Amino acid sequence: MFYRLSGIHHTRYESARQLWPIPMDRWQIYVLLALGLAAPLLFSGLYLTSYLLPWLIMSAAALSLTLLMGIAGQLHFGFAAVMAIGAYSSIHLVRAGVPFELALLGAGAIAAVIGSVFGAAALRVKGLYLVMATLAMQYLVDWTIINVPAISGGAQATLQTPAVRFLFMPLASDVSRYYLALGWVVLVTLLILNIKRTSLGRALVAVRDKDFAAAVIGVDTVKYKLLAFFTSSFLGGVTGAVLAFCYYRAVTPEQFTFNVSIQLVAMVLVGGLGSVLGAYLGAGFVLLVPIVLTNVVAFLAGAGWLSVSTNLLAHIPLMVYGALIIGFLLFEPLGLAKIYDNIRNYFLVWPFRHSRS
């Protein structure tokens, strides 16, 4: 089959310690970057902005939540309050007139000292009350952006993106905003992806597994932990902005609540945690799913296949969503990531019946 480990000869270090070391797996992603680049050439101007682009960016969103909670395994109930920080700090900052580039910098910098701030309490604190004080940075930050007209401009307030220029070039079409996210994903998709490869990945893993004996073997558990707060709250503060400029260009409150905080947490464990791959994929199911069920339930109705009332109708793609999430957590709890990754182990030694160890 396509998934071979015959006749591939590791004869250097380099070769055996790239990302992907099978040719298969390095065709599929050279097949995914292209349908990626020629996305806006296949789809219309609706399937690009209504589903890839937001998927780009929860994707994004999701992968610096992994950063923290799958590789470091320090809990964050309050993502969104980090990149509803990166929003508004980034159109402040381009309304100050600091050029487009410098701001998304600037917003990934602000989130990322605020989020260090209360990722201080996993110094002391760790599982549910460590959720608390994650939640407590969510209200907070709900709060201050609801009563300082100056960050928001009133709790009904909507706060238009300006016209900006990435690299040149106008973000002015959903063509260019695409591309935008898209460039931006690749890159966090890069960056964990030799997170997980290096020293400092390697003690992140140690201070998630057991932080008393990672101390014993002199790791710094302090040092770590505030680090792994300060990048995952830096990436979560740029893609916040990526977010407002590229996507909903007018940010309010009511988009970045508890429940975003929730769904993120959510894309994390189901698709996978710890897992690059399960990031795309839990984004894909929680934002995608619901939309695709809600319109197969209204078709079933509109065909006449499905007759009940118009209130159980609403809730029907809930429910079912809902089962869902229950079946795989209980079939597969390591996410929609190890099902993909047992059905390659499959064809890694395909025809036989056993599997790798």
The other form holds:
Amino acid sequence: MFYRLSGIHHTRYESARQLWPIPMDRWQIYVLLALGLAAPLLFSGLYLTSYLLPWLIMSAAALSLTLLMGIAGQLHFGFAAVMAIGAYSSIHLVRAGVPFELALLGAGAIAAVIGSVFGAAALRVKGLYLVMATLAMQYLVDWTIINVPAISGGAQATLQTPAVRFLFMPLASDVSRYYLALGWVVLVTLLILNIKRTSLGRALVAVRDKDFAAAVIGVDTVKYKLLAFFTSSFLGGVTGAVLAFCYYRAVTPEQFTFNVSIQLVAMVLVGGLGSVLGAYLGAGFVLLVPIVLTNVVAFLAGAGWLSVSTNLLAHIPLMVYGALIIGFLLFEPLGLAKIYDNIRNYFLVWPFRHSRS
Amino acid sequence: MKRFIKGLAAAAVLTTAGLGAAQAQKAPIKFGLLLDFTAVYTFLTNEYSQGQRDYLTLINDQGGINGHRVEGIVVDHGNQPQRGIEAYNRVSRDGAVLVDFLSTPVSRAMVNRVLDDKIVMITALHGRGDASDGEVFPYIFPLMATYWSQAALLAEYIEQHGGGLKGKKIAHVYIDSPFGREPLPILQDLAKEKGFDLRTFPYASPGNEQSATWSEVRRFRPDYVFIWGAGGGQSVSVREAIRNGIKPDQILSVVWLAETDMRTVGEQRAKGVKRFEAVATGTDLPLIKEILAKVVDAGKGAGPRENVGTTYYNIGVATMAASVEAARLALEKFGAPLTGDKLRQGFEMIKDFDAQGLMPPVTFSQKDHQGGGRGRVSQWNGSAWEPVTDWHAAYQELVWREIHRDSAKFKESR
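Condition change, the form predicted on its own to the form predicted together with its partner chain:
Expanding to the full complex; the earlier chain stays at the top.
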């Protein structure tokens, strides 16, 4: 019904191969993009800066990680460290007088180089062993930042982001910061969607599914594994810089700890490995559900419906959150994106009962 | 008809006037107490928050501040900056004039925001030490002795009561985080100036396992040991120190060492351990007695009675006592409605306020937001913390040199 396929004839290769060949999908994207563009008019400052903005930036981070974990199949448990490298590099570059636009690219490049060095471990090890190698990266980067005052910013270990301009626009208001984040996440989304349907994407998937089988059919696994780490770390580094400049406005080592890496992995897994939509849903779930739950519980307590100690009150959201994660993954192990996909598949053939996948 | 409209208008005027008066009388003052109940600071948040809320209940039962109730909005942020930002945006929209995060990472991420929004942020015993410089950080109040002042005071204690600093070997054993490293510049400067031998020994966060570090400390044979951690790591430090042949009275701790830690180590075993104290501990204080009588025994307490008078409970009471005093001064001088800017000036009017002996007398000014940096050293006597010095400050010129050095850097980058 909604996803009507009848009457849609692709008469040229370009139209059949476009990103969203079904009009319904295309319209959804247009509506979402329009919503994103109009958000500063639709939402108050509170929702724009404390919900939408972090959600978009963390979606970009989850997208960068899903390229590595979902598409190329290389586990990475130190992605917060990659973002930290990007954030710190960008601030130090801007302070050294580099224009912000170039500093963003530089942050990505530095993160990509360091990320690929650790990613080189992936050439030898797989699975849990790779997790250990990336964990080492997390702790080494944390240690370096904390112990080198030139990086962390002295005894207070806090670096304020300098005032910058992006393409001649001063990045001074919430709205301008929001649009920069929106622009970045749209760019990353388009990039990942396109990577998935190019030879690079297919090679990465081949490496993910069986690396020696990929080698047999002529895919250079060394090259593609390194390429996956390089690309993903580049995107992660720029996202870290965007996070620092658009959202936190001050970086401290605690913003990029191991917990954040785990949250990023959780975003990718809860959303659905390798799915672009899943990165958005996963980031939204991991980032916003605890906040919403805390507010709901606080509201209930304020209305007098929950009279328990403050300590228990603070922990109720955590319990519900944990139960929700388990619940969603039991309901659909392939993640939130798969739930949407199931609904879409149902409507693709509705009113008939069976969909192909 | 005309009369009806006139009557309606009169009624409307009356109601608005009445409502206005009622509102002026009631308009509550909102404090955002956005704390970490679930992640890293759990070791103190419960008691701290209980103290804050009990004190606010006491004030509100007495009619508030000149008729204004003080409303504490308590929210958990789990030590995550993004949740802290959300909570902050929410309470600032709701009109909060003061925020307290009790979390160094979160409050550091907030510095630019509160300075832009002109909302007072109190950072008692956490946050940036250089925020004591009120000229650079007009809306941030560390309220109590910063970590730099604490380190200076502990060193001064050795100079005065521990046989002088000259030639002594002092080990600084700290959690490997920005917090643990914070006192290093002060200690290094002091070592140079006073001629003692300072060695630093980091242990990995969160500090449940420190044995490797302490066997190194043992080889150094220190005369005194500073332990600089928080939460569970502190009792591990004390236990490991004693096991490695360091006598309890050679151990001096940062402010984060409480009754529970001593119980974990063993009350008798830890006898003699000293710590920095920013706020008096115990229930034998006029203000705490008043809270016990009017709030806790009246059944309005925010938590269990046995928490009243603990180290962290009293710190919570002290933060709110100073904040309420500032709000009172601001309202007296400028009148309602209270804004962040008025509250800041209220803080800067506080002179020699000691909350009836609960805390050292603090005086804030436009320049000094630390309030003098006073504190005292107290010693565990096997069942309670016993003060061994009077309230005083130490080497403040050195501390302020450090404060100015860092705040200048901040100013430059802002």
